[in-house]
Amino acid sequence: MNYSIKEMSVLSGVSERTLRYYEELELLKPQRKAENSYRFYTTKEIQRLQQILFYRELDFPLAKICTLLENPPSDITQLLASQKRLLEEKRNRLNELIMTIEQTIETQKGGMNMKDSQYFKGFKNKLIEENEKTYGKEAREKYGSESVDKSNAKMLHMDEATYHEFDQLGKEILEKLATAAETGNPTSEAAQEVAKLHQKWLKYTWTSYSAEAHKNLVEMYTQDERFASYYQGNAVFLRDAVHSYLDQNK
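Sought structure, where only the one chain appears, the form predicted on its own:
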């Protein structure tokens, strides 16, 4: 199959901007470009992107990944087995990734026919694990363990299409928030769109949404430097935009 850059992004969860950046680094090139500059990828590029993501999970710098992929072992299963060994050192956090690698090895040996979407199965739980490690304590103290567990369960049971919608929406919010914040006006049309998207994004995982809880959350963003970093210094702007949006749409 041929995939456009948008389809490749949805399939893998990697943003179009990142795919273009990988292309600039000559780390991942599309199989071909049409005359209109549209990019197209095949299963070969999907498998290469999977390898890149495995190495990124192991905190390898992009330059090192490029070197490794330009000098792969003659047998791809040797590369996958090596990655498996490294990932097993992080077994408690990366069990799902290890399973994905094992499936990929079987595919390379011809023992099974792995669907393209399965190459990224192991990355689906990563977001929950990172959020739990980084924000879990505060979230459980503020909202209670039952609410957090239900939210995690809702995310875990998302089908592939829904998860990618959720993931892409999160990326879209960051991009549009950065643009809206340049205006300095949290009541602007652009800022209100960001607030609306943020509300939609929360509803993917929240089992019960309320405007009050939403306001409390964005207020917490402004008081925690981790969220300030995640929202690229625009946490206060996001809070003000959300308050404005919710007050106008009671």
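Here, rigid core means the biggest group of C-alpha atoms that superpose within 1.5 Å across both forms. Numbering follows the first chain given and starts at 1. Here the structure is a predicted model, which means the values were calculated and not measured. First, how it differs from the form predicted together with the DNA.
- Thr205 is not among the residues whose C-alpha shifts by 2 Å or more between these two forms once the rigid core is aligned; its shift stays under 2 Å.
- Taking 2 Å as the criterion, Tyr221 does not count as shifted between these two forms: its C-alpha moves by less than this amount when the rigid core is aligned.
- Taking 2 Å as the criterion, Tyr22 counts as shifted between these two forms: its C-alpha moves by at least this amount when the rigid core is aligned.
Would you generate the structure of this protein in the form predicted together with the DNA, following the form predicted on its own above?
Just the single chain follows, nothing else.
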């Protein structure tokens, strides 16, 4: 049986343009009628097209499909496995983006303004980057890697001295939080000081501070593994301390 390009298109569900394009790429080469140089496809080409579509639907690029059909690799399962890993990476990245959007929406609902929500995202990305440095690529494989704009800090237009203060305060909070958490009591004086410092720390970057947004933020710390990891397992304690502190000092 000989099929014209239109018949082939209807049969397979791919457009005529696509069939011509595949010929251009030397992926699928139909014969031609001598008299009018019309293309015609036989069962051989049908089978070939099926193979092409098989790989195409698995998101293989056409160039790869081409080389793949010309010299079929001995180990197809390995090929499939590597394509799978690639797709998984893409998926993980999407998952990460989705989480980020969710959290951004949360911060918005929690009363943060857009500017601060954006800064929050930058801060999160910085955390993720450090997290990856610490825990190697496991984290990168588990989550995806959002492309981090590298010098978020520089773009904060803080001057060097202020940034240094800010950075030091961050470290101080981490240390004092660890000490305070040992007592287990979020209403202790040590814990309340941590909460106060955390408030001060936030005010360095937030254009408008509100207790509501602050509570919302520390709540979120407890939800995301990376934040929890940054606070070395004391995210819940920090949340409780901040809640208590803000309720005391309304």
